[in-house]
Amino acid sequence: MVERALDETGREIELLDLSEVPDDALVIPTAMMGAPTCIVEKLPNGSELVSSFQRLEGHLGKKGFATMPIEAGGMNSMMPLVVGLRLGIPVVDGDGMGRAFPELFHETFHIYGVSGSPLVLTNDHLDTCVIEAHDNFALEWFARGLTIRMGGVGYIAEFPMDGATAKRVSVSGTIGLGLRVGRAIREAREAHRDPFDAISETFASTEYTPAKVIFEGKVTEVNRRTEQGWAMGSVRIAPHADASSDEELFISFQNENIIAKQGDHVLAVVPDLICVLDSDTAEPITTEELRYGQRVKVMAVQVPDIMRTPEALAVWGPRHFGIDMDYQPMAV
């Protein structure tokens, strides 16, 4: 979608540092909402998000200066780039999660006091709804129900805020960091170096550290279902024959990987990142793409301090996902 928008518009993506956004400018984040499994069959073309953005502008009676991601993972790291190209506006280099999470209130925007309302939700037929809710939990509940009615996926513009607020509540520089990680993997493969070493080295100079491989093996079981608007389930990964332990790795997910355990030992848990990667190429394997027989390495990445405050952990720590434990940093 981004490549097509680049070709069709003849524009370049204008990526703005948060410090470059005027304090009084209107920033409107954009994203896909729903179960990634549904997108495999219900492909978007980009007009859905543009429609949501423009409808929210009309509702607010003000032109949006820029868009930005609500999360820095998967499809939603790319969606705002399509909006920026189609509308000829900048994209802010930052987001509201510092990773991907499954619910609308899993946002630094929410944690630090921004209302997600009004929210505009559009489907693949360009049917559009405007939602104004009394808080962000109700907003998630209403929007999730409508998304399910839309076939499990919809496209949203929400958390409208001014530039001064965006600077205060956003995780900065995450699109740029994604570019650095991707470039490191590509260059390592071209030079026949270990791409996993390149990933760890790249993260080491950032707030996302440490980053390390915690397990490697073969996918032996995937249990996945689309439920309540999410891709829910688990994956089991058996260690290689020469591993020091024959105990398999169990990962539970809700759109994103939530916890990685080997027996009763927790290797990583939210909000830290748990990333399943192809063991040869280091290409990421998202939860909807997991298959029996894949040979993988699992990396854990510790997230920045802004994502591990008491206020943040109350929203997206392990207990929110029904895990009976407090957050524990990954072992270095």
The other form holds:
Protein chains: 2
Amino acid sequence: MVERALDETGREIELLDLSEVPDDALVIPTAMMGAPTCIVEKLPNGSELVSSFQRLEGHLGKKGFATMPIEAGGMNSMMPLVVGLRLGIPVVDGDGMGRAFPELFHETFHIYGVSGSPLVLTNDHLDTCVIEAHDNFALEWFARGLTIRMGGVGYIAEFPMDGATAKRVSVSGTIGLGLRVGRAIREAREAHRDPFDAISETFASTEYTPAKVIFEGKVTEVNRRTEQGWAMGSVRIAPHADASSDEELFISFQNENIIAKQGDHVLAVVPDLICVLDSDTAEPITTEELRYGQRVKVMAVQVPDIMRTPEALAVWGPRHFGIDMDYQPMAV
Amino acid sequence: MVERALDETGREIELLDLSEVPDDALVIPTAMMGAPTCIVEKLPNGSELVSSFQRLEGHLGKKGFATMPIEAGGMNSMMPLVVGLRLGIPVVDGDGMGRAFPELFHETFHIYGVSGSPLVLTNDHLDTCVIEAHDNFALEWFARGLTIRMGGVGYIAEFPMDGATAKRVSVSGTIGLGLRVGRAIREAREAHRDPFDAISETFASTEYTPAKVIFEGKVTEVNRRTEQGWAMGSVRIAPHADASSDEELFISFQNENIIAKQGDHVLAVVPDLICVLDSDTAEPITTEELRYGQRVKVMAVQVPDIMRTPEALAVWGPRHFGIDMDYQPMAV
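Rather than the form predicted on its own that you just supplied, could I have the structure of the form predicted in complex with a further copy of the same chain?
Zooming out: every chain and molecule, the one shown earlier first.
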């Protein structure tokens, strides 16, 4: 989608550092919302998100200066680039999660006091809905319900804010970080080096550290269902025959991986990152792509301090996902 | 609610005949949406509907000249009167169903080509949603989903239209008809006459005819569940011991009564009215008020020709409600 938008518009992507955004400029984050399992069934054409962005501009009576991602997740890091290209506006290098999470209020924007409303939700028929809710939990509840009735996928513009606010409440530089990680993997592959070493080295110079392989094996079971508008489920990964233990790894997910454990021993839990990657190529395998027989390495990445404050853990710690434990830093 | 609005505003209700509405005036119908079983649990305070009306005015950038009911149903005949009083605007004497029906597209407004969008839905927290859908079926689907997430009740302003359109697509005079039927019942009670005779006589001079008692007995079983946002269920009524047949009457409902039959013999079916009334007082018993042991008479009322055209039956005939039969006029 980004490549097509590059071709069709003849434009280049203008990535803007948060510090470059004028304090009084209107920033409107854009994203896809729903179950990734549904999203992959039908790609959007790109007009849905542009429509949400413009509809929100119309509602606010003000032009948007830039868009930005709400999360540093695969698809939702890319979608704002399409919006930026189609509208000829910059994309702010940062996001509202510092990773990916399944719900709208799992955002630093929310944690640090910004209202997600008004939110515009558009589907592939360009049906639109402008929601104004009294808090971000009600906003998530209503928008999720509509997303389900739209077939599991919607396209949103939300958390409109001025530049000064965006600087205060965003996780900075995550698109650039994604680029650096991707480049490190590509260059390692080209040099026939271990891409996992390259990933750990890249993260070592950032606040996302440590980043290490916590398990290696073969996918033996995937349970996945679309429930309440999310891809819910779990995956079991058996260790290789020569491993020191024959205990399998169990990961449960709600769109994103929530917890990784061997028996009762927790290796990593939200908000730390649990990443399943192809053993050979280090290509990420998102939850909707998990399949029996995949040979994988599982990496855990400790997230920056700002994502592990008491306020942040109250929103996206283990208990929010129904796991009866306090957050514990990943085993290193 | 109407009495309180009368007291608090000091205004009188201004009922306007359709012919009195200027062709270019904006008419915005207002209504409650949801399961009556939920609505009776928590009465609105009236500001929800006013908020929807005003939000839709703001969205359209035009003042509403009047409101009107979308259906000639108990609560939804009354709600626009509250809006009219609170805002000091007239209420058009007519509606969009000529009776009550459970879904938004069960409207003459829809059947004769008006878009229900934009629709504004507000809840008791004054959360609002402006929905613009590509057709009225999608509109119902999205609004129903939101209503469910609002706890089963929402307050809507929809089908905004000009006066010329309202004249073309509305069922005229149904508030006035309701007043005449109510007055006939009250006067019959006061004169110790049979109120059921009074009802039939009142309808005889209208297009809602014939209107007759088709069954008499005692409620022996009520099945009711809130499902998909509606009050779904059925009621069984046993005949009195001295009746000519001991066959019970079975009525199924989706918010409103859909079909009345004895065994396989259909006595009445949508869109004709099936009304359960208290045997002594002729007080109507709506589906959420049905209880074991009630002594009732069931009246059927044949609706006007315009509600039984092929276009109308395609929208609200028996098959729409999952009943595998064509419409048949009530047994007279």
